[in-house]
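Only one chain is shown below, in structure tokens, and it's the form predicted alone.
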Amino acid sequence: MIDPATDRVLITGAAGAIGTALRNGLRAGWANLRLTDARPIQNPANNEEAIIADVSDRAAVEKLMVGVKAVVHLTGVGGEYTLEDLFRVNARGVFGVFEAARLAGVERIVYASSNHAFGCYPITENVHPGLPPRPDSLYGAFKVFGETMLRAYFDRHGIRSVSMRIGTYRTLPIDQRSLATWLSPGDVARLVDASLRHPDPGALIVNGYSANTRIKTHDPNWGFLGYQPLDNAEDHVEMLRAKGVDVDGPWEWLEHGGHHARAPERKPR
């Protein structure tokens, strides 16, 4: 069991996107979050300590282990990125991330995953974390590695704890995709709070998703998780019409990795 009120808390990737949601989501229920990203950590607050390192630097995440009950892993590339940085921070960097907190004694690992982990299923297949992975990329593949070695960690070393398979995190709902797919600020803190929260959450996996009319996925874990998701992606539908997103049309894409599952995979520079 993570005590929110005594347990320290390690979040990296805290600089991002994410990040901040996060800082915003728990602050006020979480008394001692440590942050850490490559970027400066703006405005930390009274309980929030910010480091700046780097988690391909192993001797610097030992440190910042020292202490801790629990790790939100968020660091990670997407986007733009070249596979040299690719495997430096979404494989070697997890590696080194999972193993210095093993060492370290760490109880409970809360783990962004994606979506792309299941990619190249078709979207007319109801997926769940129970189906083995189908990633749509090296990038859902990475995400797939993390996910094992938590496998690995929870039942060779009791580690507990939770992938969150993330879609899409934007503020709002960006295409069509996303009002089957959007995570909202509001509901990833929840989300991150339930995975702190429970007392044995194993080594679950579960969908990161608000509670969107449009999903396709089945039995996402959110139950036995005890996450209860408050937006919709749903009620911003009039907001992408009058951007001209077709919402109305029939599905665009042909897997639950959208376009990922079909691009060309990127050629090392």
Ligand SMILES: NC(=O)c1ccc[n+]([C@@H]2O[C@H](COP(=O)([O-])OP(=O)(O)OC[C@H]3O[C@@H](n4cnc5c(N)ncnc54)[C@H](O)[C@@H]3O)[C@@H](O)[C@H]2O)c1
The other form holds:
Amino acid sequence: MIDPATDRVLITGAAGAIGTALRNGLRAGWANLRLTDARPIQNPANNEEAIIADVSDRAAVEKLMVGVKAVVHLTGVGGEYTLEDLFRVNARGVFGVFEAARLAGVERIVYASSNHAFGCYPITENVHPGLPPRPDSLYGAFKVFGETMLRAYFDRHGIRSVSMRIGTYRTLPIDQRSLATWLSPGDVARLVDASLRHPDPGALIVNGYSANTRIKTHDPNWGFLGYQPLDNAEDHVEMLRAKGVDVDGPWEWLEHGGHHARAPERKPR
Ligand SMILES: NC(=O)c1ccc[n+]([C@@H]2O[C@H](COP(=O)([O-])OP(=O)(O)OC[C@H]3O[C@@H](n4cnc5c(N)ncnc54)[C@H](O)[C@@H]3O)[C@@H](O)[C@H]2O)c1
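Since the one above is the form predicted alone, can you give the form predicted in complex with the ligand too?
Up next: the whole complex, starting with the chain shown before.
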């Protein structure tokens, strides 16, 4: 059990978009937060300790773990990335954080995976986390690597974890696809909070979406975890319509991963 009143929780990638939402959402309920990022972390509160570190610096990561009971691992590169960055941050960095956590006796890891872990499933298939992964990109394949590592860390070392297959995290929905895939700032905090508090999630994989009317996945693990999303992208449909987004036309994407699943062939690496 992770006790919000006493146990220290480390959040990596804390200066990023999701990290900032988590700080806002968790600060009131979690007494002891350690925040880390390669970039400066703005205005730490009294119950937040901010440490600048690069996730590929193993010695620094081991120091971050001292006295930590749970880790929320958000650090990652996405969007435009080089193969080297992906290896350094999303593979070696993930390994370094999980391994340092194990050595330090960390009991819970919450990991920012992605919907791109199953992005090649056709949109007509009502995907759930029990299906085999079908990553739509190297980025998605590396997220599956992290999930698989956590499976092994539970089976071999008893470290409980939740891998969140986050959809589209934004302050507000941004396009037609995100009417299905949006994860709001409030809901990402609720999802992480539930993932930290659950007494025994095993090595759970869970979809990270808000309660969107147009959602195209289903997830029995929400009930198991006690995750109750409160936001719905549909509440923002008029805002999108006013911006010229086609909110009424046919669905734009053939696969869950959107454009990732139809990206042009890359040059040989
Ligand atoms: N935003 C989304 O829609 C979305 C969807 C699916 C998954 N995710 C995953 O969630 C996580 C957080 O996403 P985000 O949107 O907050 O991204 P973000 O880019 O806003 O934040 C990532 C943070 O990681 C930090 N970082 C990058 N490389 C680092 C390194 N080597 N050492 C230390 N810090 C480093 C960056 O400085 C940044 O603050 C990522 O792992 C991402 O892949 C995000």
